[in-house]
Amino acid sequence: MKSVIRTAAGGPEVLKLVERPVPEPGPGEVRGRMHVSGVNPTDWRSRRRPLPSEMSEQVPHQDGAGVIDAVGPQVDPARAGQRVWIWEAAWERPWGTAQQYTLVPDQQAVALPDHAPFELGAALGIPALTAHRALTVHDGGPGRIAPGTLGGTTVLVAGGAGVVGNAAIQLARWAGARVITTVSSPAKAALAHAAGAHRVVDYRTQDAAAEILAFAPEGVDIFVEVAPGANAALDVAVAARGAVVAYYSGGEGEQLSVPVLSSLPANLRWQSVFIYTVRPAAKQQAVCDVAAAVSAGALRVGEEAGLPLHRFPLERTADAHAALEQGVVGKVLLDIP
């Protein structure tokens, strides 16, 4: 089978296309025949770090979609032939989704309905689970996403044209929240509107705090934050009492400095979100809720859903990484032959 591997840390050039034997699933594992592999920012960031000491090589990418073609012992044989989306394939494992067949634990291959295309399945995983976690960590919240669970809640998504931002807008809308998002250009504003945001604010041309408070005078309850250091002052200025700033990213070397006295009256909470190390019960709830959203048609991809797709063949995995690293807007996918 064709696989992309890396044996060292570095730029996109460390990714090599090789031939490997088709693996056999072990106890509790399924083997997926991959159709599409999703590329995330954590994939190129991890590529720049050395491999774990116990690995001599690794196939990149956490997310993907395809069909289960074999199951190991202790797995229901009826799963063979099932369309699935795969999440967290390469976390502390050598088997990512940038290859024709991959192995994952049974629970990390989730049924994908017939109406959902493989490109949607490959775009779920880390972005959608991260968005779910950010939307469910506020005090007194339901801990899950479903129709009505965020009714009466105002959500601010920083960077609504991003991949996590897009998933957060769609999930928050499905759950009944009022959704505001900030963007940096008219083109990104169009994408955020397509995703379903109720109010889109261009922070480069508008007074963001004034625009947000005009739409939500009582303030924002949940922040899905991509740049906590840069946006801390804005977040404090528009926070409702008991709000949470759930931040999942930041620039290289970015520092978060919290204005203590102005944060106190709102009982404002700053919460980091790193989906790989979220406790298992919360992560499993996220998987269940995201799967339900897909079944309900509440999660979509493509420019009409605010998430343009950028597709590369497997042999151009290095180009896919370079495009993402250079800031392409939308979801980067690999088509697996």
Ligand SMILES: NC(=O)c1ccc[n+]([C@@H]2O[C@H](COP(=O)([O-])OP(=O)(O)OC[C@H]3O[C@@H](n4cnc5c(N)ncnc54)[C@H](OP(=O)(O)O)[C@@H]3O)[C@@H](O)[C@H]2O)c1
The other form holds:
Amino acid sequence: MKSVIRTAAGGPEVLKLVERPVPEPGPGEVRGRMHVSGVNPTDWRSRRRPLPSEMSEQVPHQDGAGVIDAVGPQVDPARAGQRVWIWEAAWERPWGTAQQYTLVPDQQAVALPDHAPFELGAALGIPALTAHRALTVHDGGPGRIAPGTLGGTTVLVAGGAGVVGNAAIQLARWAGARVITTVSSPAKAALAHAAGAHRVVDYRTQDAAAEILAFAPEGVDIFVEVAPGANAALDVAVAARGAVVAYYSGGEGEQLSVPVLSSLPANLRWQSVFIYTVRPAAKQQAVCDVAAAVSAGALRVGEEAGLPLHRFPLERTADAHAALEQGVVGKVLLDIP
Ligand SMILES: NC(=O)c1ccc[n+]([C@@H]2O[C@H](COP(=O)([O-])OP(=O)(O)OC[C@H]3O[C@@H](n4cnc5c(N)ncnc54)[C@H](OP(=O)(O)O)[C@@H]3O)[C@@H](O)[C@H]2O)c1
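Counterpart to the form predicted on its own, namely the form predicted together with the named molecule:
Complete assembly follows, chain above in first position.
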């Protein structure tokens, strides 16, 4: 089978297309015949780091979609033939999704309904699970995303044209929240509107705090924050009482500096989100809710959903990484032959 591997740390050029034997699933594993592999920033960031000491090579990419074609011992044989989306395939394992067949633990291959295309399935994992986590860490919230669970809640998604931002807007809307988002250009504003945001604020040209409070005078309850260092003062200025800033990203060396006195009255909570190490029960809840959102047609991809797709063939995985690293707007996918 065709696999993309890396044996060293470095730029996109360390990714090599090679032939490898089709692997056999072990106990508790399924084998997925991959159709689409999803590429995330975590994939190029980890490519720049050394391999874990126990691995001599690794196939990149956490997310993907395909069809289960074999199951190992202790797995329901009826799963063979099931369309699935796959999450965290390459987390502490050598088997990513940038290859024709991959192995994952049974629970990391989730049924994908017939109406959901593989390109949607491959775009779910990291972005949708991260967005779910950020939207469910509110103190006293139901911890679930489903119709009505965020009713009466105001959500601010920083960077609504980003991939995680797009998933957060769609999930928050499905859950009944009022959704505000910030962007940096008219083109990104159009994407955030297409994703379903009620109010889009251009943080470069508008007074973001004034615009947000004009739309939501009682303030923001949940922040899905991509740039906590840059946005801390804005978040404090528009926070409702009991709000949570769920931050999932930050630049190299970025520091979070919080105005203490002005954030005290809100009982404001700063909550980091790192999807790989979220406790298993919460992660499983996220998987379950995201699967339900897909079944309900509440999560979509493509320009019309605010998430342009950029597709590359497997042999151009290095170009896909380079595009993402250079800041392409939208979702980068690999088509697996
Ligand atoms: N912790 C986790 O578990 C986790 C999970 C997923 C992703 N991540 C990380 O999260 C980051 C985003 O991932 P992604 O896939 O969504 O990337 P992306 O598609 O490139 O989106 C990033 C977005 O952030 C926006 N942004 C940057 N600075 C901003 C600011 N000051 N205010 C508002 N928006 C701002 C960007 O737009 P403008 O520059 O135009 O504003 C862009 O739309 C990456 O660094 C990724 O590694 C972490």
